[in-house]
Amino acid sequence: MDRVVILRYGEIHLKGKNRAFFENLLKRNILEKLHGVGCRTEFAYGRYVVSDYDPSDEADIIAKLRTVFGLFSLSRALRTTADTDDIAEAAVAICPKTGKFRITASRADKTLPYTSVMLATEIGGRMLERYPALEVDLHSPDAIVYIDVRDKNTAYVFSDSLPCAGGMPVGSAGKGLSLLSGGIDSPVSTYMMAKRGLKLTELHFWSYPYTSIEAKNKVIELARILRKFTGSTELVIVPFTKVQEAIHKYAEPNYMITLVRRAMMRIAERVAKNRGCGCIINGEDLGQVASQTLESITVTNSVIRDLPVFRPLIGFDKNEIIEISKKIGTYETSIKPYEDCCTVFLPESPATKPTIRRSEANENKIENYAELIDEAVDDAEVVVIS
């Protein structure tokens, strides 16, 4: 009898002939997450099992695995033979000594000399003999002991099932570029698209000296927090000062935010193509601020030529976004008082219903605008988050 962790996947069950592609990606991501941990990982017979680890490492193993997208749940279990005496020993070891309980048994190997019902009855009886204060309750038990008998004379006995991150394995949906500011929203949008299987590169716009070194380091910290979900990634930091200064100098004040967003999207598409990304992700939430009205989003999107722009938070309210940010561990970093470039040169009354024609007219006033965009792309800094 040995201690193991059983892993279960979710949506991959719905895949057809290409299911092996998703399974292999999930296996790779599990192995990457457990790199450096002394354990054995087995992938066979419809079960992913982590075994041969030091019991003192179990909590760390579980914490790591619960952040792997594609895994639905996991259980700490005892693995034994399919012999009823061995199963009973394991069940007695994990069951409570008092209260109401139920046995739930399943049997994949139909050649064994007992059915699932027979096994549950036999093991339940032995538990009652060992702990007379226990009481069987099939409908509202305080504890459930699960017995899963597999092929190759192997059985797993467990009593808990912990939820994991869900979603699809990172990398299964291709590559994307996620705009990462220092705020609350963009880390959540990054997390949500990683959950749908995108392998992400992150992009940050930095306007030194209007934004500080601390603001830059804050975003690097956010990328490191997100790494437990995204896996190893790159953070591209674009120097945005000259572009913002030019917009501030030549544009109508109420169009400055619109032009800043358009410049960001132009740069983002260039960076995405250079790094092999097939989409752009941002944390816009419809109606939250002036740059996120229907008209503003339309004008901003109009500069994108080839790639789709995903906005996973478009229908969320702020409280929902905050709750997710707290759950994934980015909230406390996001609220640190270091401003990002979106707060530089804010006008008193930004346009909430800008037009493409007027935006282009403002951009035409900016001297060497195309060269400034080129320079920002060429001078980008890449930070490896691994």
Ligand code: ATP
The other form holds:
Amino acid sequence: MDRVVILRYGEIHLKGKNRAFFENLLKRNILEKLHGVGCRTEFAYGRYVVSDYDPSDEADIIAKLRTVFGLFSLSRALRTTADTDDIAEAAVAICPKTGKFRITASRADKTLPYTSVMLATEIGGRMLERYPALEVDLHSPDAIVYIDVRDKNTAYVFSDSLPCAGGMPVGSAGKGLSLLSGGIDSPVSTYMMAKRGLKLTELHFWSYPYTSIEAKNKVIELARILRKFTGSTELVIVPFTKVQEAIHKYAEPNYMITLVRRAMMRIAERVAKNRGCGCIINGEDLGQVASQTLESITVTNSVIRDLPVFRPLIGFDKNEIIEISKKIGTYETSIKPYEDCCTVFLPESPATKPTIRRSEANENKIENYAELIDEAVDDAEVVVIS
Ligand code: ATP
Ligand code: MG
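Having seen the form predicted alone, please provide the structure of the form predicted together with ligand ATP.
Starting with the chain above, the whole complex follows.
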């Protein structure tokens, strides 16, 4: 008898012919997550089973696996042979000592000398013998003991099932570029699109010395926290100071934010294409601030030529976003008080209904605008988050 963790996957079941592709990716992501942990991972009978680990590592293994997108639930189980004595020993080891219970038994191998009902009756009887305070209740049990017999050498006995992160395996939906500020929202939008299977590269605009080394380190820290969901990734840091200074120098003050965001999108599209990303993600949320009105988003979006821009938070309330950021562990870092480049040269009354025509007129006033954008793209620094 040995301890194992059984992993079940969710939506992949829906994928028909592509199923092998999804399963292989999921397997790769599971192996990446368990890298360095002494254990064996095998694919058996439509599920993954992690075994041969030191029991003191079990909690760590489970915590890691619960952040792998594509996994739906997991169970700690005892693995035995199909022999009823072995199964009974395992059932007695994991079952509650008191209260109502039922057994749910299944048997894949129809050549075994018992039916599922016979097995459940036999094992239930052994449990009652050992713990007389137990009571069988098929309809509203407090606990269910599952016995899943696969073949004569393999049966799994378990009673718990912990939810995992759900979603699709990272990488199954292609690659995306996620705009990561130091704020609360963009780590959440990054998490959400990783959950839908995108392999992400992150992009941060940094305006040193208006924004500090600490502000940059905070974003690196956020990317590191997100790594447990995104897998290893790269954070591209674009030096944005010259672009912002030029906009500040030449543009109308109330168009400052609009132009900054348009420049960000132009650079983002270039970086995305250079790095093979098929979409851009940001943490915009309709109506939250001046730059996120419908008009502002229209004007910002209009500089993007080819790629879709995903805004997974568009319909969320701030408190809903905060709740997710706490759940994924980014909140405490996000609220550290280092400024983002969007707060540099902030005008008193930013345009909330900017137009494309006036944005372009302002951009045309900026000396060497195209060169400044080129330079920002070329001078990007890449931090590997592995
Ligand atoms: P966040 O909490 O993510 O900073 P926000 O509510 O503060 O969002 P904005 O500052 O207007 O909103 O930014 C909107 C989105 O633009 C962000 O969610 C992020 O995706 C992107 N963004 C803003 N600043 C930066 C930056 N310095 N680097 C990269 N992306 C940025
Ligand atoms: Mg922000």
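Residue numbers count along the first chain shown, from 1. Keep in mind that this is a model prediction, so the values were computed, not measured. In this text, the rigid core denotes the largest set of C-alpha atoms whose superposition between the two forms falls within 1.5 Å.
Trainee: Once you overlay the rigid core, does the Cα of residue 153 travel 2 Å or further between the two forms?
Mentor: Comparing the forms between the two forms, which are aligned on their rigid core, residue 153 does shift its C-alpha by 2 Å or more.
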